[in-house]
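Here you get one chain, nothing else, as structure tokens; it is the form predicted alone.
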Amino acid sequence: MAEIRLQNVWKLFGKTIAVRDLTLTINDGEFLVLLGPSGCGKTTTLRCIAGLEVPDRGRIIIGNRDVTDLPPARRGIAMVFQSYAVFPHMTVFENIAFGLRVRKFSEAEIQKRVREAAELLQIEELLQRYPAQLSGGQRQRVAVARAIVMRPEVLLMDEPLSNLDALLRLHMRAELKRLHLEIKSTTVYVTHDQVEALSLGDRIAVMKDGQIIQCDVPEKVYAEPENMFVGSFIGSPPMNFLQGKVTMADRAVAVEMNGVRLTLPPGFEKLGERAGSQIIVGIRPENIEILREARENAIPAQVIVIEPIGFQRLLTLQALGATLKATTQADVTLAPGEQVWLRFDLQKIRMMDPKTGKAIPCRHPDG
């Protein structure tokens, strides 16, 4: 295991700019995921790692040795693409081992290391099958036991559960979560789906235009969105965002968005300094209560579209001036056209600056 730090990493490609002085450290056996859009910059950080790509500027260290300029042979690390790349002329055992027969380990050591690795992926019994007679989900296994049969120091994974169905998927994320709290190596992983950067991160950076947005715990990306961006690529369907305006009321700080007033709870006084200003109030989903009658800070809507999901309803709503979704649980009887309101969780809620789209400090620590 290594910690990995990247120090004012820059990639170009011709004068595309595909990472921006990125500065990140990963910590020893840690699991970060690189979360981003398509192009943000997450594969190529991670090619860099690797040592597939070579920074125009900045440097890698992994441990204690700066890697920059080394071949991925001599960083100590292993990788597991997207495409499984398993060799279709090889049975399972001979595919694990290629890596340990080109290093010349003794024939002992590769049996003893190959079934280990087999073991842990759950794949003993098809160790003498060839890839054309294994699934999608059991030929990404492969792909993994081959890399982690190695001991590598740093394991990279990009995007390696894309090509298979959501099934698989979530019974693959279970196991490499399970897979990482035994080996315990240091995983960077790349994805552009935010399901499985929550579920598996220990930490995740949230990338843009090749930088890092945000790189936090998983529930704290999640409910502490750092700008709008981050609010709204992250969470299905993401967060809400309202235009409003500050007031204060009796003393008390409120937000004005489309002539409703909402006072807001003890803990938000530091926005009073911003009495007057425009602001962007975030709102998840979940944290939005449906009511049939009106009661105190609610907020009139109508009910356009209601879909069911599983145990869950999601509608779609007609309040403020804006379009909003808001969860509710599958016994809720509701009808398109009907007259609700609508009552925020305003603990949870997030201010955004309308100019910069960044989150607005506006509550003291213990609120």
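Numbering follows the first chain given and starts at 1. In this text, the rigid core denotes the largest set of C-alpha atoms whose superposition between the two forms falls within 1.5 Å. Since the model is a prediction, treat every value here as computed from it, not as a measurement. First, how it differs from the form predicted together with its partner chain.
When two forms of a protein are overlaid on their rigid core, residues whose CA moves 2 Å or more are considered shifted, and V195 is not one of them between these two forms. After superposing the rigid core, the Cα of P88 is displaced by 2 Å or more between these two forms.
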Given for the second form:
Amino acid sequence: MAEIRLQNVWKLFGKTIAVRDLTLTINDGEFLVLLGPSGCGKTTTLRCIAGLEVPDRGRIIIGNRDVTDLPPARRGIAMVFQSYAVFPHMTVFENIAFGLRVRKFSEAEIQKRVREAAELLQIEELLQRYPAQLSGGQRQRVAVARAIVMRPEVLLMDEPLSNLDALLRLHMRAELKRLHLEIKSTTVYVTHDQVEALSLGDRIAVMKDGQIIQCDVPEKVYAEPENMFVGSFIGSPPMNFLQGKVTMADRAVAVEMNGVRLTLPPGFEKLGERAGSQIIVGIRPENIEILREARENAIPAQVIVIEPIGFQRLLTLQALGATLKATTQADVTLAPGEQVWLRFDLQKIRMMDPKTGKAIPCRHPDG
Amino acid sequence: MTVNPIRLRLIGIYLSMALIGAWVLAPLLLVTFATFTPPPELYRWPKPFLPSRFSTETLAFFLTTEGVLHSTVTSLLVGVLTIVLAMAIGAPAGYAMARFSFWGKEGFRLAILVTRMFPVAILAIPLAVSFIRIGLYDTPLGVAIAHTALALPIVILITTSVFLGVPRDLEEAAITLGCSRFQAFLKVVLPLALPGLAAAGMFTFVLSWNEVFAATILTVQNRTLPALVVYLLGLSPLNFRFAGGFFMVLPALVVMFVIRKYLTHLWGITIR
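Having gone through the form predicted alone, I am curious about the other one (the form predicted together with its partner chain); can you provide its structure?
Now the full complex is given, and it begins with the chain already shown.
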């Protein structure tokens, strides 16, 4: 099939830099998610791969073929648009058959392939209908069928689920994952929804200001964000960030936050080099344990708001002069205003440099 | 008793609407009544408001008048030629305005309208002279060219709005499915734009059908219908005038009714 290589791609719109010196290799058969806030250049990157935009600099290689100067038709790609872009003047059948007809496939082959694609997306009964008679979810399926019927080497999807309601989105998400396992096209998927990215991607490329900040498997991107932006963009609620200062006492590294000392376990020795300097401690809400009484290395806090969110509770807490979010089991009884103590799972905290916002490597990879 | 001020406002709005409507419609109505009135009744005093019986004699008299048939054919011919020319030039311009951003786009948009600033009266004489030189004088094509110039600004504005109404995504989807830009236009954009383009065409036709000044100056033998009617107006009896007016207004009324939907977004505001 096809590997996609983006080499130092630049794209400018007037004076705005949409994509800045982007280099990325997407493996054959991989499901790669481009994730980022609106205006981060993710859609432009996708459109450059599609050939709908021509990069100002850099090369795009699909399966060992330099396609930078080729029109979309000759790149072996198919694309699913955010608006579905289903042709309103054609039946579902003709929509799905469109690409095959343009490429002059035989009628028998067209019939066969359209039926196959329709079956894969469970829209066989809709083939004779017009798009106006379909629901949003059904149109979405038509758009996907129309793309995969081409058996593209590369399947591009631009926020395909963002126009669906929440329940349908959840359903289609799983469908797309199943589909990818069946058709095995190299897939590039653009979204601003971090949950979608985490659930779908083999790898996630987090983008900001036209650049890739971090590109890794979902588990890594979630647990070990490369910088504060990634930590705050991925996860709901996002990672907590606390200001502190590195101190050394009895050869143990500690972080002093608003007068409270947090002694770090073995493995953080390397951080000792930074003794005396400011640091930011990042911790995910689920890695904070709520205690009812003071313990060693626990941080006093006050409960501000309690939000039940089904199987969990989302707590807003005041601690160390900052506001924190933490999640607990739903059966823990707490009241607003209550005094509690927080114990951080110190294996899962992430240290950041306050100036650059970047993560500081301070532990061994296995630590 | 107190009157709800909102209701009072509403009454005011409707009243003024009725007034403006009547200003335009009352003469049309009177002309229509007169057209279907038997000729002797037209000269009676006082003239009855409603005809005593439905009669097509007046209309028949107009249509059988020497030259009317020939002029009608000329008018149709000029109208069709104008549609062809105006669409051939205007639709691509509208497409470009809707799809591309290019240097001087806003200037171009303004320049389109500026062409309408010059009164036809100023343009007509030099035009007639030029046409005589190149042999277009007194031909349907000559009149059609002049009408095309008049129609183009509106045609470009309408077609811009029509093409804006066809989502760019559809065109791009066709391109990613293997179409060239031109194929995508033919297979996707054109079928979807067709109703709107037809409206622009009809509008052009009405403009040409009703245009008097250029047509009068640029023709002698091959007069279009309005040119002929204007020429004969002073010399003709009442029934000719009424029937002529009715006959001239009819296509415009029908066309306006059909295309009114497209005229509401004449200014190229995207409709989704």
